[in-house]
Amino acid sequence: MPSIANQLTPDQISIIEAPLDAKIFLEGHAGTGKTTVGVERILTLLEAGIPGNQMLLLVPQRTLAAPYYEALRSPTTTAGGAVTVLTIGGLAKRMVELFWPLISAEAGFANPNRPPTFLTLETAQYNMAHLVRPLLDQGFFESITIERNRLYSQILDNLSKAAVVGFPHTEISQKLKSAWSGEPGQAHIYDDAQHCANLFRTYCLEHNLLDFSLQIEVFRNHLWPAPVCHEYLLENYRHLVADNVEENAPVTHDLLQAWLPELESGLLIHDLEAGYRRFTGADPQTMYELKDYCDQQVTFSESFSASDEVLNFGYAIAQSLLPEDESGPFKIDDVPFPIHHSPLDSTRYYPQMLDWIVEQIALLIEDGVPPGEIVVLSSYLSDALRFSLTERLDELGIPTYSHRPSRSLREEPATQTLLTLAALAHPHWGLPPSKFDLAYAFIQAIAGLDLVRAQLLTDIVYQKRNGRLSPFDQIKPETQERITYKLGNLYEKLRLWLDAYIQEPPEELDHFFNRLFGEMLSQPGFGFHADYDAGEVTANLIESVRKFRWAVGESLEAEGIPLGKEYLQMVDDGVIAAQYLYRWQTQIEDAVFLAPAYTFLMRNRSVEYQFWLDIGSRGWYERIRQPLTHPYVLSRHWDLHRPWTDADEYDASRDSLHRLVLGLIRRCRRGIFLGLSELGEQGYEHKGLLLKAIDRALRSAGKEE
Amino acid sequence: MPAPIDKLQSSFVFSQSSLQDYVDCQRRFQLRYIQQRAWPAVEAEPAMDNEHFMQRGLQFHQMAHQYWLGVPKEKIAGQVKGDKILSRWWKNFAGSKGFEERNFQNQKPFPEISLSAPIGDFRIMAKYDLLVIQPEGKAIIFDWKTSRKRPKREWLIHRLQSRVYPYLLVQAGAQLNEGEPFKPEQIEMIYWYTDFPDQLARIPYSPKQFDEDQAYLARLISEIQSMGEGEAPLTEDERRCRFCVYRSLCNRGVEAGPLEEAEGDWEAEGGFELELGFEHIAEIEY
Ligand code: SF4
């Protein structure tokens, strides 16, 4: 029997032990034990002899599979075939890889006999930049002010929306224009965006490149209908569990509608009032149609996660946000609000609010609350904010972790060192590093070399004009002594190594980094030796370069552009190496989690205490400005020709805040700390919807002046 | 940066390659699996040849998988026209009488199937290139090898793969055998070399071998569990360090060894990418 059998409710047991051919639609709010049912159902099917390799667990995002993994990796789980865990993107990619020879020609790829290249977000952005940059010089997008990278990513986002919502990508501008209610002259930017999207798609087809949107479209239009692929899916996956179905886009729901009747069993799990990933196309409305494809519909209502007090507070905010919503949820009278807020008189400024938060966290931990039971949430977690918090908590010895590292890959000292030395080792790129950059690289590369010595050394040995380094023994003896012979010797080793490299034909940049790291920088005496962080950063950088090479190497070669030079320039432009690529999923067991609120929701875990930072900020509900795309207008439900108005924007904001607040409180067991400062992170005064709603809730409960 | 991990995580899943790493060098196991240290040095020289070698290995596995799923041979062959080595491998595979469709008519082929079973406080998992269940109940494990050399049988027999794969099929294969666990004597492992298509390495399994493997694997895992927090011992066989990315960390040399001297199944040794990218990812990818 499942290990937690004695803690399960009869309702849970009846689904877990339902007949092996049951198709069940299970819904309920967060914290009502639905995922526990999903996990136990899989274990029960395994125990009943269903081969794991005939089961598919479909999740919208990898973080949501964590409880399933934990169970599947447990030694108490039955031996047998392994359960497949995939997102829709993962499934599409796997099918494209497997059945590529069958569909590459009919899907319109120009070189059907050559293998496909899957683009990462980074390499897709690069290709987009490559195509769009010349158009910008011709006046495209002239009338809007937007960072280039955001421009590229929004065009890619439009393509993804078309794919996951299920409309032809050629209709993007028509949809966006028809909902435009601003100045008529501005609507032409959508034509520009359409032109770029079309160009990108054509380019991908010509070069066998598949970004996320094309993977989904090829899967939906060519693979799912192809008999060999269809049979493969039906034969291999006879049982399906899909958790958080509301976070998927319509194309996944279409697939499930077609698949469910042919499956032996299915369990679809819907988190009520969620649908947080609307910006990626999540569509709770199309999801709801799946209910009719299941034989049994069950609703859970008992909450195991949140206390009545916490729920009461959340319901009060919810009512205050949407008073016209008569379906509830409703506040429970006479239950106190378990909240604390920063004292307004002493937290006028943002840093004061942070101090208060840190102080409260320290007090909780002193009281015996495990750090892992505390989360600090904000609407948007800037690098500066993350740094300030981490540093303050670090000083008190309180462990923290975050959803991503505090610096981007390109800002890491190890990355900068590697890139500087790469520029030096490839004089034909014509990108000689500055003296400042080189001195900085020497400090990182040579253990024990300080700033003063590094600058002195660089000034003497480096001639930027020809990009060459001169030998250490050509330095005056007294200066050699100042730098020290030990450090000079290491410098000399590095110089000779670089010199020897320059004499040979250049290698691929990623291989150059492998070699520079292994043969020099990580050797005893050098700066990366036994420095695991530097190893991790270097591995990330190499991975980024390698994927870049695999995605665009051939085209660059055809144009006679050295790949390494292009990579360095793209890093400078912020197109690539802007993020880490992998390994940041490692979760530290018992540490305070710092994250944007939606990231926390997508981890689907509950904690004892939550800190909501800067509740006056509009970021809690306002969409980030996306002038070239629109998650609502591009959804399946927006009527063509209906303009998107300010009122729509307000309703959407309020609705998303409503969902967010309920999502958070349902994942909180004991109390919420509200961080409030009169002036926000940027120093402006602000009083957004969340603050107003909390204020109203407190007043109506007579709990606060 | 994430804090260092001193103990093997309870969710760790053993594989033949992680166990082989332990047997080859405890320090390597500690760095790679317990502490999860990325250390991106060159694994074998020339680096580009090594990359091509690994990529071809992956592509060949994919092509074989496509074949078993029913993608026509000529369509598969079309993909590798420009690559002499892959074309040769494919010709050897497709031309091999043993793999002709008619030979498998009453048999059940399971390409790229993963099985897992509990072992001690952990699980162990293997991804099989091809499992064939014959009508009389015999189970054949095929493993495609793309190495340039065909190692001696004696060497192969002692590889962890030759022990883990049949052992796990006994432990976790019942569902492929109408609910009955396979008996060890029903199992045979066959290594098929892309460049030596007629020189199969056949390794039959037996109850005696199963008992030995069971005891051996249990001992290995309990040894690993009791590893202390201090630095694990470095291998005494320093030749291994030439093909190990951690050599600078262990002060065991500067340059990587030449690819042609790498051990017979270099592909299974793999590096970080291969570890993350092929054998282990199938069921945990997104
Ligand atoms: S370099 Fe040698 S001693 Fe160090 S981990 Fe690798 S194999 Fe072991």
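Not measured: the values here are computed from a predicted model. Residue numbers count along the first chain shown, from 1. In this text, the rigid core denotes the largest set of C-alpha atoms whose superposition between the two forms falls within 1.5 Å. What changes on going to the form predicted on its own:
After superposing the rigid core, the Cα of residue 150 is displaced by less than 2 Å between these two forms. A movement of the C-alpha atom of residue 82 falling short of 2 angstroms is seen between these two forms when the two forms are aligned on their rigid core. Once both forms are overlaid on the rigid core, the distance between the two CA positions of residue 467 between these two forms is 2 angstroms or more.
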Contents of the next structure:
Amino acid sequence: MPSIANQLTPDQISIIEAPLDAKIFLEGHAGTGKTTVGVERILTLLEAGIPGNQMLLLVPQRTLAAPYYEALRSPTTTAGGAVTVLTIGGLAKRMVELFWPLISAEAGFANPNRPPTFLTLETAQYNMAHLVRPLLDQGFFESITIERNRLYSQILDNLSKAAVVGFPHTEISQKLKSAWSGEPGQAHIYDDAQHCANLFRTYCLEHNLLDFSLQIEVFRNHLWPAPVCHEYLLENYRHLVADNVEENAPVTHDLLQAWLPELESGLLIHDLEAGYRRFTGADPQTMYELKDYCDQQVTFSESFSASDEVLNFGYAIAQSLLPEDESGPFKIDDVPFPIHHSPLDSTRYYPQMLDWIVEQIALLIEDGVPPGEIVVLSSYLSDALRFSLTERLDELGIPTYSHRPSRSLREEPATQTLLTLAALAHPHWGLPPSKFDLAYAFIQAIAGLDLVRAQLLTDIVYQKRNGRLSPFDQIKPETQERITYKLGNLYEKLRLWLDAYIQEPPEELDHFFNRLFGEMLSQPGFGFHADYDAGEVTANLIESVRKFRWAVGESLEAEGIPLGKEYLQMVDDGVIAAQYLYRWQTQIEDAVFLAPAYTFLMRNRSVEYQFWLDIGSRGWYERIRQPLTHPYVLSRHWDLHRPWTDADEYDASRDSLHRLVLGLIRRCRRGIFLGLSELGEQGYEHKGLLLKAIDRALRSAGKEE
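Form predicted on its own structure, per the form predicted together with its partner chain context:
Excluded here are partners and other molecules; the one chain stands alone.
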């Protein structure tokens, strides 16, 4: 029996110790011990002698497998082979790699005898940009204003939706136009998007390129139906645990429906009232059909992560978000709401609200609450907000860490420094950095160099016309003293290193970054020394360049285009490194966590206290504007003959906020602090649905503060 048996409930133990051929559908709200059961079930199967390589753990996002990884890596875990942990994308990629010779011709690839190239999101955007940029010059998408990298990503998103929902990619425009309720002339942008999607798919087939959507389609249409692939999967994976099935797309649910009857055992775990990844195609509705393929259906209701007081508050808000004809009378227990909110009379302005939040965090820590048990959540975590919070908390000696999946790698100071120095080290590219960029790079690269002295140094030593740096000893002595000889010596070391590199044959860009970091920037006296964040960003950038080289290096070489130059130009256009390489596994054990609310939910962990910033903001529930795609219309459940109206948008916003609130509440053990300012971060007054719901809940309960 697992080591934590004495902490488990009888309901949990009954599932963990179920017969080895049991197929169970387990559901319950967040915090009811479902994932614990999934972990212990796998450990029990291992103890029963089932080889780990016959087990598959299927998750919608690798972050959600963290508890399983932790348990399987424990030295006390029974040996028996490695359990396979995959997402549907990982499974598709693995099968395409393995059976490529069998299906490449059938799937329509022009060079079936050549190996495939798998595209990352970055390299997919690059290839999309290569195809679409000439069309933009011809007038495509002229009626909308959108950044180019967002345009490319939304076309790719349409292709992904078609793949995971299960309709031909050639029908994207038809679906989007059928739901369009705006000006008729504007609908032509969907035809433009369709043309670009078709062009990209043809290009991929001609060059053996597989983006995420094509990997899924090849797996779904050609590999899964093939007897040899089908038999391979059944022979290798006899036992399945699928966690957070509600966050998966219909193609995954279709696969599980066909797979479950032939498996020896299965455990499907469903988080009630979740489905936070709808923007990626998650579909809780198709998930429910999986119940019929399981012998047992079990529901957990006891919460282990949230107090009754917190749940009481959450249910009151959630009920107030329901339509009037559905909410009914409030049923609220006679217990205090564990909430605290900023006093509106003293937090009219956004910075005042931040001051109040930091003050409350400091008081909690003084009372003995570990910083790691506190999270600060917002609808979006802008650079300005992140900086403001970290600076305030740093002044009090309170450690913080943050994570924003949408943060661009190119926005990181370390990335900008590396790219600027790369341009300086490759003058033949003809991309001399500006004096501003170089001064900024000097500040980051040389420890202790401030802005004034960095600008002074740059103005004197940098010759933009030839992109060269002059020696420090050629500067007037009085100016040398002003800059200081210590900093001048570090500058000279960096200059000599760059000058020596220029004299050599140029290396691949990822090799250059590796050398620059290891030989210079990470050394004592330089800015990346002992800076783990800068080291991580450098590693991410090197990985990004390496994958870019693998994907397009051969074609660029054939055209005589330097890969490094092309990479820098694509970064500047916002195409390459547009998506931050995830730092989900990076976590400081005892530090306050700053993140967007949905990011916190997808970490699936509970804390003692939560701070909700700017609860009047509409960002808590409004979708980001995406003029070329639509997650609700591109689903299996939308009626093609019905337009998407403002009422539909309102209902969808209210539903997403309802799920968000319950998800946050169920991951909070002791209390919530509500940050409210009369004027938001941009200086505008707003009173969104969340603020109104909280106000209605308090009034209905007679607990106004």
